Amino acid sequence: MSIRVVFLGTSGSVPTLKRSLPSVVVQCPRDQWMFDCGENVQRQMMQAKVSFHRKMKVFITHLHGDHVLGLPGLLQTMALMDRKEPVQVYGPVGLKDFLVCTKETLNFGLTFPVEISEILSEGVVCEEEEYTIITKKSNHAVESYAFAFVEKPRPGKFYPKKALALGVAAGELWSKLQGGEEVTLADGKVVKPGDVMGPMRPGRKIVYTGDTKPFESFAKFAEGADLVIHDCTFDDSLTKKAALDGHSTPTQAAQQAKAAGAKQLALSHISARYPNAGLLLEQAKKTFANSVLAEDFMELELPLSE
């Protein structure tokens, strides 16, 4: 069961002909998780075949326009499509005032509940049965948060041959074992999940930084991430400008991913000054080989660990 990461927008500050403003969607079998919501996100969703009706939570890193101005339009479009499912929105203090003011000023109605949660502290901000969202303050010009999407540990691989060898027939008993229950056979023999299944498999982890320059606690926050999506606004020759503006360069992003022991790095929030951003990827790969340059509509699959 794969997790699909869809890049809807990968530009920084202003859109370009090839890049829309920041937004990433993590798609799971039953849920969608959106990180940042730049302008034009509805059209990007249509092109990427991202549903307007599935269960969705939206996480806003900070209240700069390129990361949040798409949210009112997205909610209005969903209402025009007669969405009924609630949408949960999480972000810094001020997010609720922004959305309420926009809704009242534009005088549009909603066909579904919008539940707004303002982040008051670091740590767990959302917990579901299978997934947790954890936040950490990043290092930008305004109050800003990085998010970690963490899948909870999953049951180990089920081995049908072992079950059959122990006399467990296919069917309901297999389901119970895979659900973590021990079963008792007709002859009184007890079979435990560990008898027919491998060890628990660690959940997958995706870290999204939003806008940030490097910060010391990042390595621990992103430790072991399957994918780090990191700010990479300017190339290495503009390190001083990046620091002044609260952004990162390719080498800095690569160093952060390497320190965290991440498996893969995706460079995003690319300045419009780079119509061909190959230079950024080249610089990152010198420090972290498994780096990719995020492009609009690029998709990454994170398969289930064996």
Second form
2 protein chains.
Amino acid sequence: MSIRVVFLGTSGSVPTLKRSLPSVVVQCPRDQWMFDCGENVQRQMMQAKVSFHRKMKVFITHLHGDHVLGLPGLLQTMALMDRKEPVQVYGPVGLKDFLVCTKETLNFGLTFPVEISEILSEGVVCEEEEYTIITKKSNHAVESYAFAFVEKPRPGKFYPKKALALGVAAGELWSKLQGGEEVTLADGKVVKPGDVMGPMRPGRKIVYTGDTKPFESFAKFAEGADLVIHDCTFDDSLTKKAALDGHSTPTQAAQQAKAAGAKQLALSHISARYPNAGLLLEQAKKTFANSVLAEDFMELELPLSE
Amino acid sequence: MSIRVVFLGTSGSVPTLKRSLPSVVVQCPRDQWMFDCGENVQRQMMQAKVSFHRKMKVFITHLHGDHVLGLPGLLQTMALMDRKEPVQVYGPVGLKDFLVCTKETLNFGLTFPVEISEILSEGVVCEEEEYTIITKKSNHAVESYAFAFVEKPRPGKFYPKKALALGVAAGELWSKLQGGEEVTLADGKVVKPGDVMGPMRPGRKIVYTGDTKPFESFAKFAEGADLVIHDCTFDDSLTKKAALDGHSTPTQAAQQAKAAGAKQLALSHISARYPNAGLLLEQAKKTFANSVLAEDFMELELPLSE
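The structure above corresponds to the form predicted alone; please give the structure of the form predicted together with another copy of the chain next.
Below, the chain from earlier opens the complete complex, with every other chain and molecule after it.
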């Protein structure tokens, strides 16, 4: 099954009529993962048909208003829609204070648990059966984290012809082999999964930087990513301003993606000063050809690897 | 000059694709007055071309998230736009805690003063040269206030012919009379403003209820209003639910407007359950003919009275 990446907000700091504040959702068949939660995320979800009820975790890169002010309203709306499924929220120290104080001063009740985890160190933030979220400190004006969504390696391709040649009949035994179990045939012969299947297939990897200027550990952190979603607030002519404000330019984002050996780069967190941000894309493509400019409601599909 | 009333958000509790969360702006030639400040108000202001720099006061009816969660982001964006002019914010006790805790947990700096006044009693909330804002407790699930925007009476119409007939030449003396001063002519005769001007003309009056079920003191509070903007969350078939939740139906809103002798009624805070809210308007019109259904970006002009 494909993984669908939905851009709900692609502006930086200040929204525009075309770009809402930052948020990206990664949708897998059974659950969804939100990265940043800018103001107005609710209506963006409605328009993009992103579910309010599905299993969901939210990851906040840093505690600047444009990245988190959509969260109280989103939780409140989920409660008004009678959500029962818990929501896990991860982010820097201070996130809990923010959510608790808004909940208390605005007296809102919830119909489901909100489980807040503040990030205390780099590494694995959470782990599910098929996916792991890993974090790395990025380099912004305040404590800030990049996130990598990493799908676990999947079993290799199954070759029916090999199974039949070894005398394994279709049916239950095939399922066992595909599930990683050895099977013993009627004649006592043992067939191992490796006899009928290809090597393990790598999982997909998506890296979301949040706000950051380039940082050295990025190449290793994002190594081999299928998709890097990178801060691209200012064009190359404003490299000094970008460094001062803790942001990146197209060339810097492209260099980061290239150093990581990423397959695709999406430029996001676009400053309101670019009503047409085509310039940013042009600049990035000079260094990293497979770049796209994120737009609100843009969707990228990451197909299952063979 | 006309007063322009701009509906920035007309939904209740949960936004929809067509209706953002509650906010109304009253624009006068020199300043603007915002009533409630729901999430996403910034982008609604951009679309409606409401200024981020003009002299402005914000009035919050009650501390439910849908009425106030747009405020931190709005203030932050104003700061990023380098606003210098102070903003005054008025609302129930708790508003200060909400604004202080969001500002502190999100570390945002401001380029202008935000002057927060918590409402401790009914009556005059603030007074400007030409306008007064008066408040009255409404009847919702939490402490909640309705606001009346009241223009001060303006001097009566000036009649040039009467002035000339009394021997007052055009020029400085006319200005003095129009400004309310007596003038003494060369022959010692005294001319009073009342000799050359009609009676004082009443100012315009706009009442914004916020969330409320009908309450008895409303008729007096909203007496003679040019425009009443009233909670109309549920249709008449849900009168019991409306009472339980502290909201109003179209017939109730219409009865309130009628009892006040208002000139026009705008139904707002429309529940997301009405993708087409025509039914609400039909129900209100049976009791109060001059009703309109508020829509996002709808504008009403209140012309200067003669």
